[in-house]
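Next comes just one chain, in C-alpha cells: the form predicted on its own.
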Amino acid sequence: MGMTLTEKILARHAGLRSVEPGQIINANVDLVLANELSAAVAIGVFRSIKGAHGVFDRERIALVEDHFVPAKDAQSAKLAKLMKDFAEEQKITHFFDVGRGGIEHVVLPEEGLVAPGELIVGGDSHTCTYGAFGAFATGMGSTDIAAAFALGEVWLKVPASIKLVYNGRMGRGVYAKDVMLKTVGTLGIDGATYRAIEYTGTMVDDLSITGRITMANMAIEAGAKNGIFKADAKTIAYVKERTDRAFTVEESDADAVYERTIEIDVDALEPQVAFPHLPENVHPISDATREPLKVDQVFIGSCTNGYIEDLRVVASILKGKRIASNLRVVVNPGSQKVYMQAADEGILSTLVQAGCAVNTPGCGACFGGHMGTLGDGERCVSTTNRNYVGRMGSPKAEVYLASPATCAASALAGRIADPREALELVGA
C-alpha cells in the first residue's frame, strides 16, 4: 500500500520503512520555532528538564519576536527580553528581534529555514503555514516546544489524509484567500480536524508561493493537523534562491490511501467573505453585498496576507484615490523585507496618500495584540486568518474575513464591497 505525502515525511523522520494513520511515532524536528508568547513557557518547562542544559542544535532553532513588538507595555517588554536572554545564552543562530524580522511564518521562508521534506514544528498554530514548500508542518503546545528544544524530536499521532482537488482558474478578483475561505466553508472548522490536507489540482499547479502560503497557512482553521503542497519546480527555485542545503522532495505514491477526496470548481467561485463569528460562515460577495455592511475598520496584513503580492493588489486598487472618511485602514507589512520592497516599489507612498495607517511589520491587531484593536460594536473585514468573538478586540466587534481586493475595494466604499469592480476600473 502506497503512502501520502504527509506519510512519506513522517515515516522518513521517524527512520521507519513505512507509516499508517493512527500510528504513534517518534519523530527527528529540522526546524523548532517559537514566538515571545509560546517561548516564555516553554523556556520555563525547557529549565526543569532533568539533564537538559543546552538545546540539541542552536542552528535548528528559530525563535521570532513578532506578537506584541514593538512592545505595547512593560509584561510584552518582559516577555521580549525572556526570549532575547534565551536566545543569547544558547547562543541561537536565528533570533529575529523586532526591526530584523516581522511576522514568524513570513520571515522563516524568506530566510530559507524552511523546505521541502523537512519536519517542522512551532509553537503557534499557524505553523502549517510551511506546508506550502512541501514540508510537515504543525503547531504544538509550549510543553512539547521545550521538549523539541532539548531533544530535537517530538512524538505524533499520524494523520490521515483529505486530498482537495480544486479545478479549473480563478477569474478576476479571486484569489487563493477565497479559495481557501470556500474550502473552510466546505469542511467546517473541524471537518479536518488531526488530518492531513493535501492540496492538489490544475488550480494549485497555477498558484503563486504567496498563494499557497495563504492556502497552507489556513488549514488549521479547518482543525487540520498539517496542510501540505507538493513541491514542484516552482517550489524548489523559491528555496535554492534562499539556502542551500540538502533537502528530499516527496510525493504521494499513486496508490496512496485518503480518507476522502473532494474536489472544489474554481471557474465558477465569486470573491467569498467569512462572517462572524467562525471562518466556516463563508458567503460569496453577491450575498455580502445584497444590503450595505458599513465598516469602522479594514486591516491588512498578518501571517496569511502580509506579502509584497498581497500590497501590490491593494496599492493597485488605492493608487490615486482616498479612502472613505468613515473608516480607517491598518496595514502591517508581514517582514521587514517586504516593508523595504513596498517601499522601493512606490507601496507605502501610495497607501499613506491614500490615508492609510502602516504600521511596523507584526502580527498587531490580527490576534487583537495592539496596532487596531476594535471596541464595541465595530466591524472590520480583514485580510487575516480568523474571526471568532473578541479575536480582534472587544467580544461585541465583528471581523469579516476576506482577501486583500475586497478589503482594499471595502476601504474605498466604506462597506464591504466587490472588488471586481475595483479591479474593472484599474483594468487588473
The other form holds:
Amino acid sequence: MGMTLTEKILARHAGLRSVEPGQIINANVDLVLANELSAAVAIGVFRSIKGAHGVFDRERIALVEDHFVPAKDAQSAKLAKLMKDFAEEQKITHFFDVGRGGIEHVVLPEEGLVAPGELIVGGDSHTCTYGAFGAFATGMGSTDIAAAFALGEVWLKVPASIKLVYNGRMGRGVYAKDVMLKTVGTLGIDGATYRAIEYTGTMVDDLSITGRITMANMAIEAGAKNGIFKADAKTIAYVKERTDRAFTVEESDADAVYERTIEIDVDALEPQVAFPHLPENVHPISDATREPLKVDQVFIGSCTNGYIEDLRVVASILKGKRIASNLRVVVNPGSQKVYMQAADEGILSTLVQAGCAVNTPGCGACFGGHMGTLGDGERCVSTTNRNYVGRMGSPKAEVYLASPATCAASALAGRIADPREALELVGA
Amino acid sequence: MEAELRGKAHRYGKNVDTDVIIPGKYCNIIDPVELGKHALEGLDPEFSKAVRAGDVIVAETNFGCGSSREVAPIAIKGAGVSAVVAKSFARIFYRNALNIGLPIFESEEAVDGIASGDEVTIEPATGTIRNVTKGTSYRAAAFPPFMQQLIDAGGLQPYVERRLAERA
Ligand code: SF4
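Switching conditions: you have the form predicted on its own, so give me the form predicted together with its partner chain.
Following is the full complex, with the preceding chain placed first.
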C-alpha cells in the first residue's frame, strides 16, 4: 500500500519502512522552535526534567522573540530575558532577538532553517506554516517542546490525510488567502482535527512560495495537525538559496490512501471574508459590501500575510492616496528582512504617506498583544488568521479576516470593500 | 491515579477556543494561580469568581481549539477546576492537558446529561462520570493505550526521564 507525503516523512524520521494512520511513533526532529511565551514555560519544565543536562543539539533549536517585543511591560521583558538567558547558557545558534528576526514563521524559512522532507515541531500552533516547503511541521505545547529540547524526538500519532485538489486559476483580486479562507469555510474549524491536509492541483503548482505559506499557515484553522505541499522546483530553488544542508524531497505515492478528497474550483471564486467570530464563518466579499461595514482599524501583518509580496499588493493599492479619515491602518512587516526590502522598494514611504502606522516587525496586534489592540465596539479587518472572541483585544470587538488587497481597499473606503474595484483603479 | 473528582458543573457550548480560555494579553503570565484568575474570561467574565476547587467544566465539541498556548489548560487548572468533560477536544489542547495533568474526559452522553450547577463526580481510573444531582451515570471514552501508559507513568515528564536514562 502506498504512503502519503506526510506518512513518508514520519516513517523516515521514526526509522521505519512504513507507517499508517493511527500508529504512534517516536520521531527524530530536525528542528525545535519556541517563542518567548512558549519558551518561558518550556524552560521551566526542561529544568525540572531529571537527567536533562543540556539541549539535544544547540544547532537544531530556534528561539524567536516575537510576541510581546519590544517588551510591552516589565512582565513581558522578564519572559524575553528568560529565553535570551537560556539561549546564551545553552549556546543556541539560532536565537533571534527583536531587531534581528521578526515573526518566527516568517524568519525560519528566510534563514534557511526549513527544508523539504524535514520534521519540525514548534511551541506555536502556526508551526504548520513550514508545510509550504514539503516539510512535516506541527505545533505543540510547552511541555512537549521541553521534551523535544531534551530528547530531540517527539511522540506522534500518524494522521490520516485529507487531499485538497484546487483546480483552475485565481481571478484578479483573488489571492491564496481567499482560497484558504474558502477552504477553512468548507472544512469547518474542526473539519481536519487530527488530520494532515495535503494541498494539490493545478492552482497549487502555479502558486508562489508566499501563497503556499499563507495556505499552510492556516491548516490549523481547520484543526489540522499539519498542512503540506509537495516541494517542487520553486521550493528547491528557494531553499537552496538559503542553505547548503542536504535534504530529501518526498512525494505521495500514486496509490497513497486518503481519508477524503475535496475539490475546490477557484476559477469562479470571489474574494472571501471570514466574519466574526470564527475563522470558518466565511462569506464571499459581496456579503460584506451589501450593507456598509464601517471599519475602525485595518491590520496588515502576521505569519499569514506579513510578507513582501503582501506589502507590495497593499502599497500598489494605497500609492498616492490617503486612507479614509475615520480609521487607522496598522502595519507590522513580518520580519526585519521584509522590513528592509519594503524600505528599499519605497513601500514604507508609500504606506506612511498614505497615513499608515508602521510598527517594528513582530506579532503585535495579531493576538491582541500590543501595538493595535482593539477596544469595545471596534471593528477590524485584518490579514491575520484568527477572529475568535477577544482575539485582538476586547471581547466586544469584531475581527473580519481577509486578504491584504481586501484590507487595503477597505482602508481607502473606510468600510469593508471589494479589492477588485480598487485594483481596477490602479490598473493592477 | 487520583481519587474521585467532585464538584459543580459549569456548562459551555462548542468551540471554546484558547483566546477565550486565556486571552492573549495574559499570555505573559506564568503563575498558575494568577492565570486562573483570568480563566475563561473572554467567554464568561464571572467564571473565576463562581468557580470552586473541584468544579468541572462541561462543554460541547472541539474544546480548546486555536493556539498551542499551554497556559490555557494551566489557567483552567489554576482556577481550581478538577476536570474538563467535552464531546471532543482540539488536538493540541488534548496533548497539553494530559502533559500538565489536567484530567480530561470525552463523553457525548455525559455532556448531554449534565446541566450547569449539577453536582458531578468522576472516577478517573474507570472513566465513570456521575451526575449526582440527577442520579445518572456515564462512561467516558477510554484513552488510547499509549496515552493511558503516559497517564499511568505520571505524564510526559517521567516518560522523558525514562527515555533519557535508557540512553545514558
Ligand atoms: S503573527 Fe499572530 S498567528 Fe503568527 S505567530 Fe504571531 S501571534 Fe501567532
